[in-house]
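Have a look below at one chain only, the form predicted alone, in structure tokens format.
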Amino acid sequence: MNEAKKSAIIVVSAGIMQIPALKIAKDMGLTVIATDRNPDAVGFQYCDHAVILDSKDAEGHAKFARENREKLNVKAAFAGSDCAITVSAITNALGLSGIPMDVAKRSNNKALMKERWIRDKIPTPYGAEVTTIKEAQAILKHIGFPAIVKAVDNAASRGSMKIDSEGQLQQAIENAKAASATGTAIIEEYIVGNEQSVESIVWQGCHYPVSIADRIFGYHPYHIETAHVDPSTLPSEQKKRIYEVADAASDSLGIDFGPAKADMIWTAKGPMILEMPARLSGGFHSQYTTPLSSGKNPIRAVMEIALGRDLDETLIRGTQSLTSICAGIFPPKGQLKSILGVEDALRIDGVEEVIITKYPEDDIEDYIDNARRFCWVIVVASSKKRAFEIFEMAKNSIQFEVV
């Protein structure tokens, strides 16, 4: 078959986390177009056409899609990273399956989400968008301490910081504003509880649950995910309630097609939603731990409907009941000189992947957001306890020399 006659999919972003999506698209027999601002993006080796475009350049992607629609037979777009707006620009430009631009923008803006959810009485921490310290102080009079300050439209906890006193406020606001394209910040109640990453797919008016993973955090006052456990160990009734809130939240935002990824927290009063981008999860959740633990393939399921096909429910039903974890290793700040023991770690039964994104002579910075993590170990086992035992063996095997 001539390649130009095959259906093509644009996968926006070609970093290391997108490699599974690129491979899945190839396995589906699609012509794979990957875009990334980095000309050396590792995912480019898994695609048919590499395009140097910033994942946030929505207009540039729409222009590329229009100009190459006939030549490459573009039939779908997929959000490889936090780029629902860009994917919406492509699908709207070509009249493909997707969500409207205003919905994509809401899903990428924590302040717009918050406004909708408060209006629609969706359980969510109270918060508001602010520009000045004076505005933030007014919100703090309402919510008190502790509070959390976040960037309005960024991911990976960039610009996020818990604050316990007004003395921390100015620095937190400055950090959040610097990390947000809006030049603003959001300040909200700090809610205590266990956090979850929740994935659903919306198709033809129905919500399809995919997975819930328990998230573990450290490095406070920053919000660094040190590990996640897939599937969640919560009781089934609690999972049901989490999905109910997630479904109501996606309806409130207007996400009526495709993936909806919720960051949730189980509190003393039940589930609350923190944010919801219109994409699948990052953090190697949809890419590795869900397929390894359950046999589900949410990436392919989303790509199928993006192509205008029916949702294949068998892709999200699951075929096995194991536990997969993605846990980070956090060497100290300094210059990385050497990495040893990775091959030994990979030989440990249950270690599926060791993913490292820094190299000797690279600098290790303070862990103030999730984007600064650089070593993940992905394990699959019969239980959470056993998975963490295997992780500890791998962690002890891998040695980082830092000066």
Ligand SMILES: Nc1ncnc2c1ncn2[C@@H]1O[C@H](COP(=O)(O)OP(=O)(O)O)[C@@H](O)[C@H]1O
Second form
Amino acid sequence: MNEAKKSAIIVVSAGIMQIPALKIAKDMGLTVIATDRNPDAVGFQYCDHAVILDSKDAEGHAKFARENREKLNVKAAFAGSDCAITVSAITNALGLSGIPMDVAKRSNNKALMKERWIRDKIPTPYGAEVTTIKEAQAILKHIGFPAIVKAVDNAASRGSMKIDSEGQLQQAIENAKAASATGTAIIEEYIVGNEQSVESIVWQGCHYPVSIADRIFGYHPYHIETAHVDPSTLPSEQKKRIYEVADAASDSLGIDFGPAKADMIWTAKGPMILEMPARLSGGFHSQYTTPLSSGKNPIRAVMEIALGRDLDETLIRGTQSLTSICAGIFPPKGQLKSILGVEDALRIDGVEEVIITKYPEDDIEDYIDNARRFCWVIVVASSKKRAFEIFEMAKNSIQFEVV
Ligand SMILES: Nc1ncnc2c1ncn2[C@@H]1O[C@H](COP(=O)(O)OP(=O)(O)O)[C@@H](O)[C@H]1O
Ligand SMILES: [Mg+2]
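Having seen the form predicted alone, please provide the structure of the form predicted together with the named molecule.
Entire complex below, previous chain first.
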């Protein structure tokens, strides 16, 4: 087909996690434009047009979209990484399907979403944006310890830390502010319970449930996802309640189109929401574990509506009931010398992918945020128990030599 006649989609970010989205866009017969600030981004191999642009450069993307809309027939934009603002800048510049900029900004700023949710009585831990220790101390009077201090507009737990005493406050605020483009931090009540990642799509006034995964965390006082299990093993009544809170939370933020991904914790008082970016999940959830466990294709469903087409509900209905897990391997700090046994691991029945983003001679740092992880094994099996048994076999076969 003549490229000028094909519709094009801009996929913002071309890192390893965006490879499934780039392949899906290609399978849909679209011209695939991928952007990334890294000229060597691994996803560039899967696109038609590679554009060097930082995923957070909303203006740069809007300019590129305006200048190339005719030539490339740009019809949609998709958030690969945490960049709903950039996608909104493109869709608003071209008048394509998407969300308004103020909604995108709210979905990317934990202080703005908190304000809305407190106003609308959405169950969320109490918290507030602070700049100084004094302001944080005033909030701590209401919430007490433990508390959590987080960056306002970052992701992957960057700049986030649980604190148990006032002695930890200064360092926690400094870390959070440094990881936040706003130069502020958010401090909130620390809640306890099992955590979920909740994915929904909003289209023409309706909320469509997509998937709920259980998330397992370690490395406290930091919050590193060591594994997630898709689908969640929670009973269906609890899942229903989780979706109700997610729907109310997205309405409160004004997300009236496209993906909404919630982080929630099921507490003694029921589900409480931590955050809701207007994009699909990362962490290999929408990309791998949901399709593998259920046969759903959330990425394609979102791309279809981004193109202005109807939501194809069959893409998010599911055709099978397996369990898929994405579990990390965490070699110790040091310098990586060699990696052996990956091929053997991949030969184990049920091991779908082994994803490693470091190479020999790279340094392994302390695990203080999710961006420091570098080895994931994705498994699909008939049950959660079996999936973790298979993961253990894979883990035993992969050897990291670290000095
Ligand atoms: N109020 C809280 N109480 C308990 N744990 C929290 C709280 N806020 C965040 N966390 C933990 O920290 C992780 C990261 O926080 P989150 O708000 O999701 O930010 P992000 O994922 O953007 O870094 C969460 O997934 C959760 O494990
Ligand atoms: Mg989160």
